[in-house]
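The form predicted alone is given below as one chain in structure tokens.
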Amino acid sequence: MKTLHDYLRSTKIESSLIELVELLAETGNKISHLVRQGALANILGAADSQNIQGEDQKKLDVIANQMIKDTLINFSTVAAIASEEEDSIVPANSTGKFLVAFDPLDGSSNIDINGQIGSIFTIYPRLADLAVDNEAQFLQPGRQQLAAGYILYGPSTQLVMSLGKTTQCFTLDESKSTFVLTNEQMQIAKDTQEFSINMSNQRFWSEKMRHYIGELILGASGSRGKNFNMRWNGAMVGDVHRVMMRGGIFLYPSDNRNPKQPAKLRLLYEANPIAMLVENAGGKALNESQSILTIQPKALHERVAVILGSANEVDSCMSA
């Protein structure tokens, strides 16, 4: 079977980008080992600290962030990095040509229960007319991404990645510490009967969103004329991976709980990289009015609504 190393070298992307993707995969392999050790590695529990968004951090949040950060800033082609766990960007190498943004550990609430968690990353080109320590380096629309992916730490560890045209899935062969290509061209089914959403927030949604979800719940007795199942994992990577593998729609809509924070998911660290993977697998990814990949970012930690997955079902949601 073809390894990640072999696959990357069969593409036409430049060698420095290949090396960067391999470096991220290697770091994900190390994080995967820690995850599998769990309590034996003393990585469970709270870190008694908060990130820039005021969210409580877990020990593994901090550990994974530091592992990825240390790896990237010492790689000569990385100009700067941005992390969901960092207040601001971190300059790396003045001669670097790539920017890397990442969510080191998505699904922190699942860490202590041995649930699905993952790491999300995206790579952008450095903007030559800006200094490497300028936050505006990262305020690029998602269409500018050179590569994106996530590493899912589940029963098996899988890397889902796109270099710009298609989306691939690699599975970690732990006996060889190597990612092996297991799906060369992922395709999201256009139709579905599954949806993923946090129903506990429904009282805060718009009337349009409540109506749409209500119709799904009515199933065959409602206007949709077919039954739907709800799935909710508590980690975006877990819910999105299900969509990638067998279709579905994942929703984290805007709500009115906090006027200063109308949405939950971060554009740079979560929405853009996942949207790239979904679109390149034949799905759709919108915020509630436009393609996520066309949004012009305004801030490093900007949040957006997310509706993505099976193309026909996303269309049904938008027209509800």
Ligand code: AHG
Given for the second form:
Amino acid sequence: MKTLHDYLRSTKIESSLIELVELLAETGNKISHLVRQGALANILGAADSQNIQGEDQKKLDVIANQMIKDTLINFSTVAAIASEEEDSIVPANSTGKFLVAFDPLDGSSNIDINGQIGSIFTIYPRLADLAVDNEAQFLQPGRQQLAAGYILYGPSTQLVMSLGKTTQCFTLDESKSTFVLTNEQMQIAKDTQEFSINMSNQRFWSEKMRHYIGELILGASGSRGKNFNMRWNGAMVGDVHRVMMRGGIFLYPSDNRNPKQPAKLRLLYEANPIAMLVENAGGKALNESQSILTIQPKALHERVAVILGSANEVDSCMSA
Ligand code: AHG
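Complement to the form predicted alone: the form predicted in complex with the named molecule:
Below is the entire complex, every chain and molecule, led by the chain shown above.
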């Protein structure tokens, strides 16, 4: 079986990008080790702080953020980083050619219950005409991503990654501390009978979304003529991984709970990298009107509605 190292070197990807991806995988490996230790490593519980988005931070959010940040800002090809847990961008090396954005720990509410969690990352080219401390560096549409991936800390640790046209899955061999290629070309089933949404927000959705989900629930007795099952993990990485493996539709639609925050998931370091992985595995990823990857970002921590997964089901949702 091919290791991540061997796989990357068998591609035509430029070596500096390969080295950066390997560095992110290595850091994910270290975070995975801590996650496995759980209470024994004193990483559970609250950090008694909030991020810029007003969310309570968990200890592991802060630890994982520091680990990824320290690793990246000392790497010569990295120009700047952005993170869910950092108020603004962090400049790194003025001669660097890559920008890295990440959600260090996705699914924070699963940390203390020993549930699935993960890290999400994306790599963009640095814009030559802007200084490395200029936030506009990161306001590039998702189509500009050079690479994207997530590391899922589940019963096994897996790296799902795309460097362009396809999406691969690697599994961590803990005995050798190495990621091994276990699926060279992930393919999301076109059709599905499984959906994933936080139903407790139903009353805040648009009429159109309520109608679409209502028809899924009616199943064989409604207009869809087939039954649907539902799964909700509470961590996007876990829900998306299920969709990657056996198809499905994942939705975090816009809602009117809080007028200042019409959607929950972040465009830069959650929606865009996941959308790249999904599209390169034959799925679709949209907000409520366009492909997520075509959205022109306006702010670093911008939020966006997300509807992704099995292509035919995403189409059904859009035309509902
Ligand atoms: P965070 O990055 O703060 O852990 O947010 C998790 C996200 C995403 O992973 C998940 O799909 C969603 O929030 C869960 O939201 P609910 O609280 O509505 O279940």
